[in-house]
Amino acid sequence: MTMEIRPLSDALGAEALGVDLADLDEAGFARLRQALVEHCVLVVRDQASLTPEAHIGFTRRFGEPAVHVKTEFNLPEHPEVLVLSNRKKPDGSPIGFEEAGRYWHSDVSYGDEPVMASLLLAVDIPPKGGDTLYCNMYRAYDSLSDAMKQRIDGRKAVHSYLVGLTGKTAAGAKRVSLSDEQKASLKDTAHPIVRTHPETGRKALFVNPGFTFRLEDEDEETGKALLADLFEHAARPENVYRHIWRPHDLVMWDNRCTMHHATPYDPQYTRHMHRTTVKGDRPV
């Protein structure tokens, strides 16, 4: 079957048909990568044969995989794979993030060099619920007023994972607990509010309610109000694609120009997913 790239919404997102990620030649990969850059989110269906080894191998074609700070939620034999799951160990403790990302965020935006892309595989999903929303941050920037663009041009915002431990992010996101060693590996990081994508040259908003909590060189209340306006503007329905998961979907997204939001599901059902990420560069 010949590969076909089919858009999924006016906002962003496309579906790649006729693809086996475990057996993809260089020409096919180049087309997939270009589709990801063009559409920001790319869905590949029916990847049941994608083992953790193959998942990591495909990820490496984009760049070096990153390892999440919550190392105990990574697959023991494959630390590049983060587990998002409501399954439990025999002692009742979680095997992965159970309520991961139920707020708008861009993966690891709090890092000095935020991850470039994320690749999430649906291993076991509930019959309904647990959709993921994706937001086009190019469109969010482009649709700002000229006055707002001038106001934020050249400004920086501070991103943090640690502030979420207190539930003080704009999204009210409460992180799972971290060890002292894990906390020591993290720090707050300032990035441009408007990021220039290194491949397309386009400008995108680069703030999110999950990790961005204040502006540099701005008093707290004024900064919070400005961020709140940007968050609300970005997440307008016309900028959003809702992905309704099917078993064995592999969805990849470009964190440099998107943010995403996981939605709730009935916990009587299992939701078990594997995520890899690709190291990126410092936003400019």
Second form
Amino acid sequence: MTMEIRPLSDALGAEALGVDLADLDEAGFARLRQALVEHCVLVVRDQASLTPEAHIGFTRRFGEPAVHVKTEFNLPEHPEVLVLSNRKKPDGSPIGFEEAGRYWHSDVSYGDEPVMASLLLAVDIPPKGGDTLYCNMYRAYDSLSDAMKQRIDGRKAVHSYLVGLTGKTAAGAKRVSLSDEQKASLKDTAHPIVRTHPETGRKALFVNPGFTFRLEDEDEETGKALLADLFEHAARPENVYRHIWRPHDLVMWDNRCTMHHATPYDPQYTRHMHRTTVKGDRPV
Ligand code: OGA
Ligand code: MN
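Output the structure of the form predicted together with ligand OGA; the preceding block shows the form predicted on its own.
Okay, now the whole complex, with that chain kicking things off.
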């Protein structure tokens, strides 16, 4: 197979064709990795035969896989794989996240060391709807006014998963309940509002309405207005690529320079996805 990589939009994103992720040599992997760093989002088409084992195996080439806190939604034999799905168990309970991420967010930004990349495989998708939006946070930063850049330079914002459980984030996001033990494993964390990408050396805005709810060392109300301005500025159409899924797409994204946003679909159709993530560094 000959690998081909083509940009998908002016904002961010590229697609790779002629790739089998379960059978990829070192040179092929290096090209994909490079394309991900360059385009922030990389769509690998036609991964129909990617088993959970192969998905995890490919993920490991980037680094150590992370395990999501909502453990009952991970595949029992493969806890590295999180299920996003509207399929139900025979007793009617969900097998995975049904409405995951319907707000702008960067995966696990509420962690001290947020995941650097996520790899989402479309196992079964609806004929329409359920698109995923991606936002380029380098462009979001670069296009800020000098005054705003000065205002946020060196400052931190607080990210939280728990706050979302009470609907108190800017996104007002609905979040599934967690056990007391799962809650105890989470705590709020502060990250720089502007982070420097460890591989490109470029600055990216690193706040998101899903998890970032206040500025460090400032009362919540003042911080809210500034954050709201940043969120609105970031998600402008010229910074966004809408991914319309094709069956068996595997989409990987770099959480260090993007946000993403799930969109709804008609629940009479099935949407079933497998997600892995790669552990990352503390943002600086
Ligand atoms: C995720 C996520 C969005 C979607 O997998 O982290 O936010 O459209 N998914 O399923
Ligand atoms: Mn997500």
